[in-house]
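A single chain comes next, written as structure tokens; it is the form predicted alone.
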Amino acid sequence: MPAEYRFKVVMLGDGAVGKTAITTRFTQEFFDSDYKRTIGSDFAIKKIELPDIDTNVTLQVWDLAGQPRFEVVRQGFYRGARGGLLVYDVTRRRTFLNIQNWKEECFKNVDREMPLIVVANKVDLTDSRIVSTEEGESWAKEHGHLYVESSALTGVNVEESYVSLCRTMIEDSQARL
């Protein structure tokens, strides 16, 4: 019989790098080129097979408002976490740089540190990036992080991106037993 578990998973990152595209995609499927800013918060659940390690994981993704005013919001929405993707937009220098402040504030919500992934989205757009692989690849090694690029559009890395996170999760909670 397999191994299960169940993780909460937040989705980190400013207002439309792609956090909601990102978790449709994953949980539905489907590309919605509608783009709906998140108030506050909403979530999706998603059952991922391991077989390669006889584990089965059921997520509970939360996507949370990337706007500064949702700030206060949000804190409640980190309680029991144990992953998160952080995810920025390749083709906007700012939400890179950002990324740091939503590692910051994930980790003082959830009282300690847990495994991130960091997404680079939107890599679809060629033409118009302006944060490159090896800049995203540094900054994630840097701070022990994974790194994975992804298109919410072509659906390029997104499963990866959830599958590469239940891995992570199910590693640090071994190493915690």
Ligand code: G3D
Given for the second form:
Amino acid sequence: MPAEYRFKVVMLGDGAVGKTAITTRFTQEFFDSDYKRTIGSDFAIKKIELPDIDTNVTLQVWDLAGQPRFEVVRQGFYRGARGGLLVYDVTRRRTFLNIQNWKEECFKNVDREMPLIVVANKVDLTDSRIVSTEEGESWAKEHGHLYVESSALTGVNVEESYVSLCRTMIEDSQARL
Ligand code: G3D
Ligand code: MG
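Rather than the form predicted alone that you just supplied, could I have the structure of the form predicted together with the ligand?
Next comes the full complex, and the chain you just saw is listed first.
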């Protein structure tokens, strides 16, 4: 019998960096029948199999629509989260600088620090790229996070982002025992 985990993960980052595009691609592409979106509460479910460690994971991916001003909405968004994707847009430096703020808001709202993966999105836009691989990678390394470059448009590294985060969340949850 494979081990079974369930994790809530949150999509973090400025508007228009691609949080919804990444989530939608991930949850719809391979497991269409497992896809579920709850109108208003903004989460999607997806199952991941990790046969190498005989483990199945059910991910509940939460994506904020807009940036609600109400504290209570944000608290509900973060409640019970076990991991997050810190997403920025490689064509807009401001969105990269802001991942620090997203991380801080997140850690203020969860009871314990949790695994985060830095996702440099829109790498298909090579001509308008502003934030380099080196900058993104070194920020992530300095702060102890994984780093991945993705494109929700082409699909490159979208699933890999969640799978890498899953493996880290499994380690984290074993370390909690
Ligand atoms: P958000 O949920 O973080 O606010 P969205 O961002 O997922 O709504 O994406 C914002 C815009 O960026 C969308 O364009 C979307 O198609 C585009 N986008 C998202 N990811 C990528 C990517 O990897 N590459 C490119 N080229 N575009 C991307 P529109 O025009 O629909 O607003
Ligand atoms: Mg969105």
